[in-house]
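What follows is a single chain, given as structure tokens, in the form predicted alone.
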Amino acid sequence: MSILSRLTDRQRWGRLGGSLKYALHVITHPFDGFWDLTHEKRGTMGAANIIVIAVLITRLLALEHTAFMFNEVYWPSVNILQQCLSVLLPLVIFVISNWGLTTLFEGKGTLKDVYMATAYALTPYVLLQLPMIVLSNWITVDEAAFYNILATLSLVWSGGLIICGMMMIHDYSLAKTLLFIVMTIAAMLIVVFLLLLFFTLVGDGVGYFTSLYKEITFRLY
């Protein structure tokens, strides 16, 4: 199918819209929602990608437009790429680490399932954080408790949905899911350590050969 055909395929767009709308069902009925998301193919990669992009946009909008008393960030000094990576890298590492442990824990979810469930679980972050950006510019310091409650709720809700999602797609009990999440976090720390070690060694190697090149050119010329 050509790109033009994909863009004009109404059935494809209708399925995408339906899978995006299904995110509202997932966050309010997580157990059957996550089960149907993967087992009944109610979710799509396109919708999952859109939710992740919405999270990135929400993050950037929050940095720029949230009132200063709730977010002490000087926008001109913000590195947009760095902010995007601060969201995408943990997401990618979590998905890969989670999927990598499925063999050890006899999980039934695929890499695609883990990614979709995690992406759909982030929906409350977008739904709550966007109105909070507007709210932050209208409330006073004395009313900051309402803002903090909503901010905490957006994170706790998403975290709870991730636990439910892993429980459903891997067909685990609650106790096994919690253990699996702890092991996933441990695996993420190991991956981060290995990445830091790798880039440190690469940096040292580049620095060594750069110094060697400068020394050779200095002696020759």
The other form holds:
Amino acid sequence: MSILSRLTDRQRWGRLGGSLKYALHVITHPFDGFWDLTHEKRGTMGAANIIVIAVLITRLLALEHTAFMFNEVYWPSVNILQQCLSVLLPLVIFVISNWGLTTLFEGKGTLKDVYMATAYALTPYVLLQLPMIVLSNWITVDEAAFYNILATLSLVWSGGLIICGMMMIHDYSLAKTLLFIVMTIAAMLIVVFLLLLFFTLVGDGVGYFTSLYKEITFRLY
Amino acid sequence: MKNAILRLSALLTAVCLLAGIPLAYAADGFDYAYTYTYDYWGDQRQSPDAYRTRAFLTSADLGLDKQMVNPQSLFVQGNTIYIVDTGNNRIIQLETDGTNYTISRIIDSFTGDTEPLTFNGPSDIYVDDEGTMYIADTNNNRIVKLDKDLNYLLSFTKPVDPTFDQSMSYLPTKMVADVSGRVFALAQNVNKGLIKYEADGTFTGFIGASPVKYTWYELIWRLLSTKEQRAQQVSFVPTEYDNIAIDEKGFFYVVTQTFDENELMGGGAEPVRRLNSLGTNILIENGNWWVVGDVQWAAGNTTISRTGPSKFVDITVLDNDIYVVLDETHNRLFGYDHQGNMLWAFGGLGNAVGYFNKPSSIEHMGYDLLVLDSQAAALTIMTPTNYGQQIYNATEQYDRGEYDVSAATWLEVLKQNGNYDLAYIGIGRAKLQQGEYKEACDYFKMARDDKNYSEAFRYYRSELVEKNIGWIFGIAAIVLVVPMIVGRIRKIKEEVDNA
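Starting from the form predicted alone above, please write out the structure of the form predicted in complex with the partner chain.
The complete assembly is shown below, putting the previous chain first.
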């Protein structure tokens, strides 16, 4: 199918809209929601991507527009790319390490399923953090408790959804899910360590050849 | 030819502007500003100079017969300046009319019924309103009290008291006296606080010793270690004060250099304290930073000199409750208002005017600051610039309740230094008093002052709600009513279709 026809296919757009709307069902009915998300094909990758992008946009908007009392931003050191990566990198590493582990231990979810479930689980973050940006501009420091409770809620809700999601897509018990969440975090640390090791070694390798090149050019001239 | 030079200088200026080189600072040979402040983030911000050196007086300038040697202390009473010339065992008394400094008396002995009648390594002097002198005669182990004609009155000697270690020699270094003639002294190797004498010379105890604080891991560590190990550990000694000043209201300002560098930014070190008569620290520290001098420093290193945090050697309290501390790490002066906000910082190591080799003492005469340099054996007298004076004026005006005048003065300060957070807060507070809440919010936001901002914003918000109450209800009504009407119409339509 050509790109144009894909873009003008009304059925596809309808399905995307439906699967996005389904996120609202998932966050309120996590068990049924996550089960149907993958097993009944109620979710789409497109919707998952849109939610992840929404998370990024929420973070950037919050950075810019949250009232200064709740927002300690030292602008000279802010880097948009870094801000985006601080969401994307943990997400990608979590998805990969979770899939890598669960696939060895009878997890039913595919890589796609894990990504989709995690992305759908981030919906409350977007839904709560966006209004919080507006709210922060209408409250004083004495009313900071409201803001902090909402902030905590958005994280706890998303966290809870991730656990539910993992339980449903891998068809695990709660205990096993919790165990694998902990193991996933350990695996994430290992991945980060390996990445650091890899990049340091590559950097050293490149540095060696550049200094060699420099040395030779110095000798020649 | 002239044209060429003009063109060249124009080009140079353009290049400088493009490269962002500040021309004004390049002119005096320094690539950083002499005076600076810290912003909300702890970054140094260049500031116009708050003080200019008015006079730099060496022994020769004063016309002294003998060069000053290691002068340790300075005292100002009215128009009289006393310099304690420690190395020459004498005190030099200067009179000033604001421009000329003339020696009026050299005090190296006194008369009376005591022995000896001379000084040995004096290190401090305090003179009260009537001219009665208290001199810390360190190596003679006493503080002598003389009347203004140098007649011996009294001496304060080693406390004969079980709380005082009698095996230790008594070396008083700094002291002040209060209005009733009580003396509060600091002595070498005494870490129990201020030594307090009654007016008749009797010792009545120590005040202001800071309690020894253990952190929880130190406690556990001490519990686990044996008696021998405990004896070997660094003994946890309370703070030893390094200098003392007394303000108009009779509170003591003390500085100390014994603290843990890591506790400075958490507020645990308290290198500057204001003690009440019970010895409790009542210094107000409401600024963005604790009263610690520099908030950025290279970690302390014993092998490299002049590293580490600011270490204060002296403090002076101006009549408007603004106090200035003198630091010997980088030879800087830090001014703080009574709320603990840093007003300015300046100074440095060097031989240029306005820089010091080893400052030992600071005093004030009105708004002027006098700094004694013990190594250069010279006295520097600094006077506030227009900028510095306006900061003082604005603070004083606000304290007197003249909010409008104060805001106008802060605005003048702001014209000279757009980075001055205190000016934004000052104007904001005046606007708040006048009921201009929106403007007040804007100013407080500029300085990131969340408490004051919230105060102003609360009023602004209720004002806004009151003004737009019609709209708010209107929109709420529309949001609620419109879907109801739409639903009703749909229902009717359905019924019509089905019929």
